[in-house]
Amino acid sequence: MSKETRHAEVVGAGFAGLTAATVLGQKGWTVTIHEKSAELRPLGAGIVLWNNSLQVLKAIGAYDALEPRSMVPPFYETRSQNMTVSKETFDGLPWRSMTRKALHEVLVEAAAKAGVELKVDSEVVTADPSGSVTLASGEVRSADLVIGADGVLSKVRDSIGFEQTRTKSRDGITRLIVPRNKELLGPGEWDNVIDFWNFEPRVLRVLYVPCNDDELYIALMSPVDDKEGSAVPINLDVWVENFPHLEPILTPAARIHGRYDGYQTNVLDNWTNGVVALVGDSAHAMCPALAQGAGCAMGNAYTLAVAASTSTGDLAADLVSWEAQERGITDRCQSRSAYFAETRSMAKGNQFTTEMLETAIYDPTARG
């Protein structure tokens, strides 16, 4: 195919597929969007996004559709036994809460402009290194580009074979959306995003994140060999011992069936294979220790569009380029964030140095 009538298969509608099918779209390609699930969806409940992911909405014209549907947290402060340890601002460094369904609808949209074919109920079940995909009902869809970012159980990446190596946490997490109820709080800086560790009477972790004037994420965290504090809907008695003070968001949380997961870190051998690569959490699930499994994935999902785009020749080629390129700072955040779940010292409060906030600050955009 010419440049002009290039096109690309897209398989998975979260996060990362969205962004590499809008970039596609504005650049020419055709592009289709598979979604095996009935309608188009987000997974979990709220989330932050740093810089490098904002800088990705602002240049695939999705961002303004969101600032109003998002908020700016004054501080990130951290809790241990109830008990205020850090504030942390940042130094200046955008970042915004919301809840995923806002991100999701305004990532719809834009590849919706973009002109993308987002087709619902149709799964992929196997793909091809040459350049095609194979649905659940036989069809067999050629292209010029494959992408896979359908998730952690990726079809895309197993049905070629793609070595990894995946390790699981001793933790994991419930995430649900309830009402703010700021009024039922009590005094308080309840506009922060807030991090309550406890690790007496038992290891308990609730981050409280909220994400406009109405909504409030929050993130259960537990082990997962504590059966009342991994169960789902989530056992309150366990929880308001815990976090007496919570009671007024706990209440209604536990209304909410929800789903509790387990922290899983998938590193891959490659991300790439002939004219097929991986974004997400097909090719790079993390823990959510440093809130950045959105921030790559949109990050890696925008250059890799960038790459496929400015390639002239050997796609294949250009692909393992791309991989060289980013990969460095997925793997170091990946390799921080499982440090994080697994040592449990987020809790100490003041951890995002400049260090751990390097993937924050990287702008995916300035690549081109």
Ligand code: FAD
Second form
Amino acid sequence: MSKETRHAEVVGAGFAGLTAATVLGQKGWTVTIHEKSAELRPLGAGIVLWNNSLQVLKAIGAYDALEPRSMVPPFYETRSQNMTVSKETFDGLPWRSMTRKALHEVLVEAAAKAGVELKVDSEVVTADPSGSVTLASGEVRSADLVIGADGVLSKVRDSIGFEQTRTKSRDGITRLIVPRNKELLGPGEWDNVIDFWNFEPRVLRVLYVPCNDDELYIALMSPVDDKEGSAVPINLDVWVENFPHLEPILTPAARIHGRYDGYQTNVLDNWTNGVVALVGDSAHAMCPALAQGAGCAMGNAYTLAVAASTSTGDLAADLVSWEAQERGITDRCQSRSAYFAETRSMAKGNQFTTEMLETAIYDPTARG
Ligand code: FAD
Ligand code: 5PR
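Let's compare: the form predicted on its own is above, so bring in the form predicted in complex with the named molecule.
Following is the full complex, with the preceding chain placed first.
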């Protein structure tokens, strides 16, 4: 195939797959995304993005659509037993909060505009390093580049047999979108992100993230082995007993079924094999503490697509170079996130030091 007509098969229409596909489409590739679900929709509830992914959204022309659908909370506040221990502003570093639905919709729009073909109900069951995917229907499709952006349970990864170590953490979380109900919460700085940690009488935490005027993202953390704390729908009595001042938002939360997810860290020996590259949670799933899973996914998806597009010779070798370029910063982000999950030390506040913000500050679009 000539350079102008290169073709990519992208597996998974999450934040990583949509970003990579959009960049490739904008650079003149033909691209097909396979999404196994029957409809295009995001998993989860709300999200915080930082400079790294916001720069990617600007570079692909999706930022302007997202801006009015997201917000910048004035402070990132941490409380321990409801006492404020820190209020951080990150020295002007760009960050925003939003629903996952808003982010997903602007990415789908950007992909469609870039000419990407989006196929739903299209599950990929295996991939081959020489450049093909096999669908559940039996159809085999070849491509110059295959991207496995199919999440933490990646079939692209597992069918090829990438080596990995997988570590589960002792905590997990239920994530929900509820109405803001600001007036019912009473006086207070309810536009802040507020990370409420309780260690007494038991370990429970509410991460409060306003996403816009109407919607609030709450993440309710408890140890995996706390049956009451991790129950879904949430056990309203337990949560209100521990966070009585949050009753106006916990009550609607208890009406949603929700899902409790344990944290997990996957570290792979390699992210590429032949012309198959893994990106996002399939390659580097991480604990959520630094709110960088999607940020790393979108940043790496962007640089992967740029590397593939500028490759004029040996694409497999250029993918290896791409991995070498991004690997260190992603590995460090994963291990810092795992450290915070393990120690629960975010409860101390002031956790967002320059070192901990390394990935957030990074600009993947400045690499060319
Ligand atoms: P996914 O979002 O998992 O997308 C994979 C897609 O592939 C899905 O649509 C799936 O249906 C599809 N798929 C799977 N298998 C197949 C197949 N075989 N064939 C076809 N399609 C397939 N990150 C942040 O940056 N900020 C945050 O605030 C944040 N909060 C988080 C909170 C929690 C509790 C957790 C667990 C994670 C959080 N993250 C956050 C991390 C972030 O959600 C993920 O890192 C990110 O969504 C990964 O995107 P992805 O595209 O790689 O994978
Ligand atoms: N930040 C965000 C988040 O959703 C979580 C964490 C931090 C935005 C959990 O879901 O510390 O676990 C965290």
